[in-house]
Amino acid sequence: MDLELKGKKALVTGGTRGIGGAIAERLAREGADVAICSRTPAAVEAMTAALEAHGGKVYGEAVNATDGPALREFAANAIGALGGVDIVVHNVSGWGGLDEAAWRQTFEVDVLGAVRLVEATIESLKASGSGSVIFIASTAAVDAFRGPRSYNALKAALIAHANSLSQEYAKDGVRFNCVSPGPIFHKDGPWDNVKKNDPAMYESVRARVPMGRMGAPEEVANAVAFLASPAAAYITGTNVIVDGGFTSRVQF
């Protein structure tokens, strides 16, 4: 299927490895030029190179998301290098734990970042006719999912967030949209930092997937460039679950 994403302008934070990664990856297949950051320069120089090899503009830049003046600037530099914006993707995260540094973490990245990204791109999408900017929440949003932590919380106020922005920018041709990914496993990533250190817990989440095995960023990925393109025009204010039924309650 011809997602029509070439020639498309997209922007992606925490772009080089993991969800971010595949999500840069699967946009520049799909024809989109693209722009990442992430925190590390040499991971955002070999994404660079590895985008480039699809045949698109690629701009890539060392970004710390908790420094919101920095944030703004990539975001400025991605438009102006890419010659405007019509996707935006906020994938980076705090994966903040219980303690008060972990929520103040949390919310600077997710949520602030979030805000932070909307305000820095929000006239090129207009200017777009077609901008489509998603969030990468999580399913430990809407389910109970191992305690009170920060993670959980911000990530339902991020969905909450992007339901009100749909609703403040439809008229501008501007949809927002949220997915929340269930478990998900990526060398180095979080679950395999749990297989390494707590099977035990890793063996009872995997278990716990109706379809008996944890998801692959690729499998995000496409739920995202799908949202991203024209394919989706009446979709906003939605929240995809991608789980393999991870999520055992009913979706409305």
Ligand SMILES: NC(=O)c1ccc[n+]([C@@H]2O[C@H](COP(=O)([O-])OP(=O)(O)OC[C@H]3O[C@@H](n4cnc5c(N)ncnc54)[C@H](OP(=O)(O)O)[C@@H]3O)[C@@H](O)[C@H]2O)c1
Given for the second form:
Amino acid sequence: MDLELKGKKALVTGGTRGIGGAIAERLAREGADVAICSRTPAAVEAMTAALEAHGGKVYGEAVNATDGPALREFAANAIGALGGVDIVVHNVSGWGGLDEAAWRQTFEVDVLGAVRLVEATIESLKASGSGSVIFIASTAAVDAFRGPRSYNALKAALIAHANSLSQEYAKDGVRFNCVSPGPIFHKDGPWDNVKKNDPAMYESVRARVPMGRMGAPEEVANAVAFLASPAAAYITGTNVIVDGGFTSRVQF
Ligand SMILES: NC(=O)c1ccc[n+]([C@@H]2O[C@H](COP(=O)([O-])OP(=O)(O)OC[C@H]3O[C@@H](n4cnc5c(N)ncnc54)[C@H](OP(=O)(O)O)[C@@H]3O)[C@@H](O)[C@H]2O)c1
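Could the form predicted in complex with this ligand be shown next, to go alongside the form predicted on its own?
Once more the chain from above appears, this time first in line as the rest of the complex follows.
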């Protein structure tokens, strides 16, 4: 299936490794021009070089997504470097915890980060004629998981906000969707850390996945590439769960 992504201009936050890295790679492999950011300059440089090998335009910048003005500036710089934007993927997360500092961190990165990115890109997305915005949420937003952490509730807020935005901007040709991964394993990623530090916990979660394994970042990237593409032109306001059956509730 040709996703018709060639020549599309995409911005991915946290695109140097893990799920964001796989999304950036997938979009670049499909022929899209791609802008990425992360906090680590060397990682941005390495990923930028890797993406350039696919032949499209690439823009990379070291940005901490907790810094609102810097995130907006990255979006403006990316639009300038690529000559517009058709696809925005808000992938970076502040993760979460139980105390007030954790709630603030998750709110700042996951929720306010999404608000700022949309504000900074919406005029270019409207001009695109086929704008597509994807927020990376989590199955922790829709199913009980590891206690009352900021992560679960604020990923749920992200899904609700995507829905509101989808209603507001459908008339302008801009679609808003979420992709919610279940447990996704990648080297040095969150589940690799759990595997190293708490193998019993890792094993209990892996065993709960009906497919018997954790997912791969590329499996999330495939869903994102589809939603980003004209092949998903009539899909807006939805939350696509990519979890090997981990979420057992009926998906109405
Ligand atoms: N892995 C899973 O099992 C899983 C499950 C459900 C949902 N998700 C969601 O999927 C997304 C990606 O997860 P992941 O496992 O790929 O995460 P990850 O391995 O921690 O990678 C995160 C990426 O974001 C960058 N980043 C982190 N904090 C940043 C900040 N403050 N500013 C700018 N860049 C930042 C990282 O680079 P630097 O460290 O260099 O900044 C890296 O490129 C997140 O939204 C997460 O909540 C993941």
